[in-house]
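Encoded as structure tokens, the following chain is the form predicted alone, with no partner shown.
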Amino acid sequence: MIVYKTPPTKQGILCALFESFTQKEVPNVVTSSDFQPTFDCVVKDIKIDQKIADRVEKGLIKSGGISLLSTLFYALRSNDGLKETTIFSVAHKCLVARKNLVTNYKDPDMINLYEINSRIANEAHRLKGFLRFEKTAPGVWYARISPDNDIIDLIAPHFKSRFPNERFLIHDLKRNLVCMCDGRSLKTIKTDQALLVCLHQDEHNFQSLWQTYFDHVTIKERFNPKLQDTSLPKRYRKNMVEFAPRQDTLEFN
């Protein structure tokens, strides 16, 4: 059993693909993820060359387009633990083809792609919907998000053409990063360090106002938790008003 341990990014996975092409062998796992070896594997670490990841980059594109380049590591954002071992494999095949494979879903290996790429979309979709924003003292807006995937530059420019000229900050607790907009720019950064967040002085009543509309519009003859489940999952709600504790008063100066 052949292991390649390789970094978590794009150039990791084009340097094991020159690894493999040189050394004439095909892993039976591409990952960048700590593992205990069994007394059978055989682990490579696949270092970076910038210079020979283009080389193998400009081949990608040869054989299938730089949407074919696209495909491959839109996976990268999945927290999938074989997204490595699939995206190498689908680009070893279009490689040794010299064409886009992609969409050939009688491949395993196609479909897997496919499927991971579809949740990191469809993750995206949904934030677009269930992100709620906070105004806090200093006027800017401030959004929690603890996502599966990691899409936040993915969800960011939609609330950018959304809300023109306005001041932003979102941010995944799961990944410690931050997309910051100034009203004109997007910058995403990572911080190790907890934020502390002020929060407007009637924002409180603000969110109690919006709890209250969500419970008066719920029809209690027709509520299915089930089908609130599937289309809202539980893991989403934690960061939504909708589902925090409820205030007893409001008070609006």
Contents of the next structure:
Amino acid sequence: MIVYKTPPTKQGILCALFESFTQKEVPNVVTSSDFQPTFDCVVKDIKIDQKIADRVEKGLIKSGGISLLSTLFYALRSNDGLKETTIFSVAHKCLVARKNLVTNYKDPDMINLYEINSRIANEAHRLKGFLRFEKTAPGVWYARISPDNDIIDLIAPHFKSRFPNERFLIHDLKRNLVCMCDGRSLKTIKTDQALLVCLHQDEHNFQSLWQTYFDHVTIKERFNPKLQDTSLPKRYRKNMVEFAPRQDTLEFN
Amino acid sequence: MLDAKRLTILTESAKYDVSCSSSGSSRSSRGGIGNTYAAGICHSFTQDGRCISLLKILLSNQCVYDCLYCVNRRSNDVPRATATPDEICQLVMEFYKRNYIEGLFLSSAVFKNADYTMELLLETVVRLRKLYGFRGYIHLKGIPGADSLLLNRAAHYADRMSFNIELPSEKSLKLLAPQKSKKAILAPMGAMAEEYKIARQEKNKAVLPAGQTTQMIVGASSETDGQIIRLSQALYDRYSLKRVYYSSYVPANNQTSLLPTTPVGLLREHRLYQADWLLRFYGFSAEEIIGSEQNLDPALDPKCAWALRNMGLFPVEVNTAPPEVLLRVPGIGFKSASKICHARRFSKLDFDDLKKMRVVLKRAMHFITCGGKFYGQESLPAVRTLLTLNEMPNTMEQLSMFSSPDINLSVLGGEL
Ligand code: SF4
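The block above covers the form predicted alone; next, return the form predicted together with its partner chain.
Full assembly next; the chain just shown is listed first.
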């Protein structure tokens, strides 16, 4: 069994492809995570070389066009442990066939890639709705997210064009990424520090009004929490104010 | 600012209107704040499993009318409240900036009279667009009987307007909503459709970019599914509606023998939505869906029911059937049809390939061949029994998807 170890990047995969073609071998697994080698297994660390990566990239474009590149590397955002192997296999097959095979769904690799990409796109779409901003004392908007896939770059432009001139931060708590918008451009940085957020004095009032709205718009006769769970999986709720404990005990009937 | 108490009242009295979709409009934030997104976006889901996309609220629940099925009817003893246009605007802006909502769905009870109410609604949307620079989604309910000038002006500010049919026949309207008439509801719908058509001819996309919708209450009166589906088809054809919503009747504290005392099962509403979906996206006619029956078969989804009545058209060969024929196969929806059409360009597909592509074979296998091979049951009664059995465990799952808005419906389309 042959295992290629490579960073989870476009460059990494492209260099792995090069290795495979020059060595005339097809790895069983391509991975970025630590692999527990068994006795019959050869693990190769793939060397990264930008020039080689560029060459392979050109080859891919020649085989399947620019759209092949974007379909392949869109999948890098996935949390699927097999993503590198899948991207690698699809790319390998397209290079061999000299054509774009991603819609040849008879092939399990193509179906896997399709499904990985659909999960990313679906989650990005969901989070455009589920993300919640809080107003901080200095007037900057702050949102926490913990998505399964690394989708911050897919959603931030949506908020930038929706709220022109607003300054905001989107914080991916799982990956310690913060995407910042100063009202004009977006920038994402990695930070391991906890962010100290001081909320604006109005914030509590609007959060509690939203909770009030949320509670009262439910039709109790049609209570159906199972349906709610499929549409809005529990893992997203920790960052959503309507699922936070109610602070006002005052109830109106 | 609107306080929690009035917000509660105005929400409680708005929630039975089922439409909440924010789809069909696509506008940038140029010069203001907010934009719209063609597919619509769900922001949350309540415990009844419905999506929250828009802030759905009444300007006032103080009604001079007395429609028997409605919580807000004059004779009902419920707390009343009214908001000012500016209070609504402020709340929309604050909720929108926090990304709680895609926009506003504003409606109102008939407060004083139809014109007065419509003026207030219009003032709210004009204010929101002009003063607050809001470019997000606005769905505005038209008040039947209001001056047509007011309604036409509103159409220039809203993304979508709706006049609710409420009940599927004139007879039921007379009985249950004595102050409303079919004419008073259909006339403005017709006028809007006209306004919309003219604007499109002039390439003016600013008038109702997301068109018109309507809603009917199902189960408060005695109409059959057949009557309802034929009415929907006529509405789609004649008024170019984007969507008809069906809301199963929920008893709202009514003390009258004219209305049922228990809510209608969700299954009926679900079947109607499936039928409606076939009308709008799958090229079926009311005639095909309901045939000579009075009601949809509760045990089968309408596409299966249609296929069983038309076994002569099947099986079709997946490797050669045109897309529109594939779409008529039970178990094959938009997603699987598209996957099939792509994949068969590379090589012939067999049964296992379809399984990998997640075609719902339990249903589809009785209606297709793969490379000439047939894997289903030949006998009609056997197919019917199998399809009915398959349906049972699925129904709840699907019900859930159907009560959510467009985006999930399109996912569901994959299985219908
Ligand atoms: S007009 Fe009829 S349906 Fe509308 S709020 Fe008044 S009572 Fe209810």
